[in-house]
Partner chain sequence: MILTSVKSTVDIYNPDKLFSFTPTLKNYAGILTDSNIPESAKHSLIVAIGATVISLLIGLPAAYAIARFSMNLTGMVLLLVRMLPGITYLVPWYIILTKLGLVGSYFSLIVSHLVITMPMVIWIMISFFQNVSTELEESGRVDGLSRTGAFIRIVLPISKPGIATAALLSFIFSWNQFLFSMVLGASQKKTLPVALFDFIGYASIDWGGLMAAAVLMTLPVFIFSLFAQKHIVAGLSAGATKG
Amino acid sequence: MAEWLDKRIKHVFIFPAIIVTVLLLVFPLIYTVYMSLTSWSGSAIQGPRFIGLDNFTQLLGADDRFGAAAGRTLLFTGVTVAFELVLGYVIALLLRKSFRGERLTRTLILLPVVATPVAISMAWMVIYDPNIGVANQFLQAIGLQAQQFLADPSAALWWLMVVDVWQWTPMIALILLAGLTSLPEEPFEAALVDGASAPQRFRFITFPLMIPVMFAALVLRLVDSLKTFDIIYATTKGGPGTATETLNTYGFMQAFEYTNFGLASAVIILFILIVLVITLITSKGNERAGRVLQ
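Would you pass me the chain only, in the form predicted on its own?
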């Protein structure tokens, strides 16, 4: 028995992790796929009824609300991640140089990241309040018109993007800062000897060497931004109307507001496929950029 256990000890230690993974990841995914093929209103008397691909057909063919939610999800993700990468890169370049209060500054810019999404949502609801919020006071102080912010259907999604950029840009900045501080010194010393200017060193050395780090930050934020739910639901619940409704909030509404669990499961399955496709495209781009650099 002892000899048998010694030969398989690594499998014994891995087994609990496999069980936890199956219970927390594999089983819920398989069950969600099963539910997406059924129609069920949550009734304890009448269980799920198998309807095949009808939920997917409805979502992709006749449900305009699903298409609009998917468009808003991609718009929200594309705009926020683009701004976070650009602003994060600028902040990382500024923090790269040593200065007094460097550690305190790096700690303070992390505060939006460590704050809970609901607390951030409550704070920004006060800031965006049309009557007492500081946002309107600031706009009026610089001569601009007051805004309705989250109550304006045409602009509410953009104001939520501001919240997301404010919260997650520091994390991107710290990831890029770690990449900048780990770059090799030799190429920069050789460029200085050859008389390269600062813009030339940035264009031909810093930026190309940072591409793998930027792709890593891009993939991390893409997946996270696509999943954004808490800030949207806590501030607008997808409103006004459906102006800020994304796939996550749409799936939540179908499940827990309309008790249409089959359709909600189909939304989640399609959402997972979208995330996988975007992640795959981004990874391919990273590999291609790596080959070009080599």
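Just so you know, these numbers come straight off a predicted model, no measurement behind them. Numbering follows the first chain given and starts at 1. In this text, rigid core is short for the largest set of C-alphas that superpose within 1.5 Å between two forms. Compared with the form predicted together with its partner chain:
With the core held fixed, residue 9 shows a CA shift of 2 Å or greater between the two forms.
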Given for the second form:
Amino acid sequence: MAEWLDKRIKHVFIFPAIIVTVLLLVFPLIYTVYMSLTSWSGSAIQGPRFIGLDNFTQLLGADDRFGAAAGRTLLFTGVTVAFELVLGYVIALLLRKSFRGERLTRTLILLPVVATPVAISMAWMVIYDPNIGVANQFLQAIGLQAQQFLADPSAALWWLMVVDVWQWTPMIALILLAGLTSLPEEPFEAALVDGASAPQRFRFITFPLMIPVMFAALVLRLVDSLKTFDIIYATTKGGPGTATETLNTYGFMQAFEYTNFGLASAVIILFILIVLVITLITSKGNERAGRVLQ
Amino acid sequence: MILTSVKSTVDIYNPDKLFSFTPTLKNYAGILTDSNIPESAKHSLIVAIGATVISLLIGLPAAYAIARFSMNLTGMVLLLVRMLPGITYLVPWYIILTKLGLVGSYFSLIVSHLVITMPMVIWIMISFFQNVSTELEESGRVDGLSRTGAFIRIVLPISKPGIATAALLSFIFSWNQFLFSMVLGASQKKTLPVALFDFIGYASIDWGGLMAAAVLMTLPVFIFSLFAQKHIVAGLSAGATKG
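One more: the block was the form predicted on its own; return the form predicted together with its partner chain.
And the full complex, kicking off with our chain again.
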């Protein structure tokens, strides 16, 4: 028995994970592709009806909500990830030197990352509440106009971006900090000997050496930001109207509010394609950045 | 959040009482005796522990195989699971689980959470196993252990800190999971994030109760983070720093 297992350890060890992946990922994907070609309202009496590519032509042609949701998804992801990377980098540089209360600071920074997104969203709902929230009191205290925040269709998406940046900047900061502390020392010593100034050391040594870590953080965050669901659903459910609707919440609404499983599946297929294309582009960029360094 | 959780309803709606108010624990008492929060906490706990244990059972050997036999392609495929939006799996699962009559069961919740926790365990553990020297394993095998024996008796004990990190993060992410829990848990097995929505009525929101519940559900995560701060950071950035 032990001998049999030892010879096949490689395959036996990986087997359960493969099975789970096939059952949970590959099979549902195939099923989604099939569903996207049908029209079905979830009724048990009348099963899915095959309609070819109609769902896709509807989404890409007649359906205004889809294009708008796709645009919002890209806008949300682009803006939040850009802010998170820049802010995260600054925070990582600040936290790099040791100081008093370092451990406590790092723990506090970690809190938004591990805290429950839904609980965070609820807390922000209180903060943003026009009547009872502290956000308006703060704005008025510094002499700005009171806002409707999440109830304002033209601004709600931007206020949600603030929440996302608040929650995820710390994670980027911690990843970049881990990268900073594991940089090799020799280039810095050499630069010091050559008399390089601090900005020069940052520009020519720290920054290039950090590019791979920054790309890793970028890919990680891009993928997760595209998937943002909890914050949006818990606070606005995509509203007011469809002002904060992204592909994620649109797909959800089509499936579980309107029980349009066929159309929802088509939304999901297009969503997956967008995620894959973006991931592919960034990982290609990662490879090129790696080559330039070598 | 904490401020609102210890205010009375009247004080919450009075902007002058932002910081100056008489604290009350009424909201906390209310949700413990007069809501389904304790019941939901039980559901959350069962699901999070279940998903974590199964993820470790399946993920540890898989991560070991990937690390030792450099099965990079397999590793990539397993991690692809993590990249796709959750809603990708949700619609087909929902349809299938409805047909099987399993929506609203612990089974459907635990299995759906595996999509998040298992790749994470594998992701974190690959880098840990790569750092275990093969010499230790070989010395164990000279002493008559089988390869599997060496994995269980030597590799796993050495990797305890990594396993603890993976288990902790797996628990936290399952605890925080909302989308799958909401749809697949239905009304029978509401986990904590889903139960928070019970405080939002059609006309009004019970802010005090809502914030008290939110504080209670964030508390365990906060305590874990206090104790395991370094490990959590290591876990979150595992893979990222390795590129």
